[in-house]
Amino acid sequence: MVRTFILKSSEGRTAPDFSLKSLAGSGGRMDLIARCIIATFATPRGIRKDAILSIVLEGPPNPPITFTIDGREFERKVIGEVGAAEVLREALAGRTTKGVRVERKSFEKLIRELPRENLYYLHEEGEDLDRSIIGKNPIFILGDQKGIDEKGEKLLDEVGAKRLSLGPFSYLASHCIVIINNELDQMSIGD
């Protein structure tokens, strides 16, 4: 099973001009993006190979850009925020890394290209994850600190994304990824 996470980053910088010393302060909440990379791929054993992360960057100067890491090919272990942000900055600068790609692609185009089955939108008012049956090769869609805007939500409803809740509170995007990875790992143990 391959799990895919899609993060809609409303402020994510679309140029490699952000400071690695001030990921939160240099604009675009690049710290949030770096933590999502870590949450998706970092394990005590190395890189998680059963995950894909796509981040749709919608911030200045030239949106939209979709940045994707495919764990099946990715070989660079990322532990800290700076290391994770370096992967993104290098990709935005045009330096290629195995398992990483950058495309001029909007959130809408990315979502419309996905298979319609097993799409899950993480939302506080969704069905409880513990009561849900997660299909094979699930795709989880989440927003940044601003969430997903009304236009994005209408699109997700249109393509039939099922709303899932992780609990009674809003969680950081990176925490949502960790929770889902844990839940899917537990499900795999019983297989």
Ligand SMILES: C[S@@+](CC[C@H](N)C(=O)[O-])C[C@H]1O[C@@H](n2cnc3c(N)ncnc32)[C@H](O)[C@@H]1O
The other form holds:
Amino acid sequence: MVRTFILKSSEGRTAPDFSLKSLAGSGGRMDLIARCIIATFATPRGIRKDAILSIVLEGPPNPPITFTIDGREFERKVIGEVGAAEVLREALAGRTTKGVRVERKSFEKLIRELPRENLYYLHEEGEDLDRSIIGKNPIFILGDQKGIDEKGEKLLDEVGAKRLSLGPFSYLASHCIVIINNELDQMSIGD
Ligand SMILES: C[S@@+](CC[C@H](N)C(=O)[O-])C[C@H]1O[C@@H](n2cnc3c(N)ncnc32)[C@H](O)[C@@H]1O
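For comparison with the form predicted alone, produce the structure of the form predicted together with the ligand.
Below, the chain from earlier opens the complete complex, with every other chain and molecule after it.
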């Protein structure tokens, strides 16, 4: 079973011009993006192979860009935030490595291309997470510090994404990924 996460990053930079030394300071919330990469793939045993992360970068100067890491092929070690952001910066500069893709693709195009079953929009006011409702190869869509805008929500409703809640409190996007990874790992024990 492969789990996919899609992060809609309303401010994520679309050029390799951000500083690795100041991920939070150079704009675009590249710190949040780096943390989502770590949350999706980093384990003490190395890179998680059963996960895919797509980040739709909608910030200046050249939006939209969809950056994807496919853990099934990805061979780089990413432990810290700087290492994670480096993979993105290199890809934006045209130096992609195995398992890494950069495409000129908007959130709408990406969402419309997805299979419609097993699509989940992570939302505080959704249905409570219950492992029994999660289908095979689930796709989880989440927002950044601003959440998902009205247009994005309309689209998700239109394609039938189920709203799924991890509880009444708002969590960081990267923490939501960790929670989902843990839930799915527990589901797959004994598979
Ligand atoms: C930091 S939160 C966004 C908070 C933002 N102020 C808002 O109003 O949406 C980032 C993303 O994590 C997900 N999220 C946060 N808490 C959640 C929860 N309790 N249940 C489900 N998803 C959650 C949502 O997808 C949200 O867009």
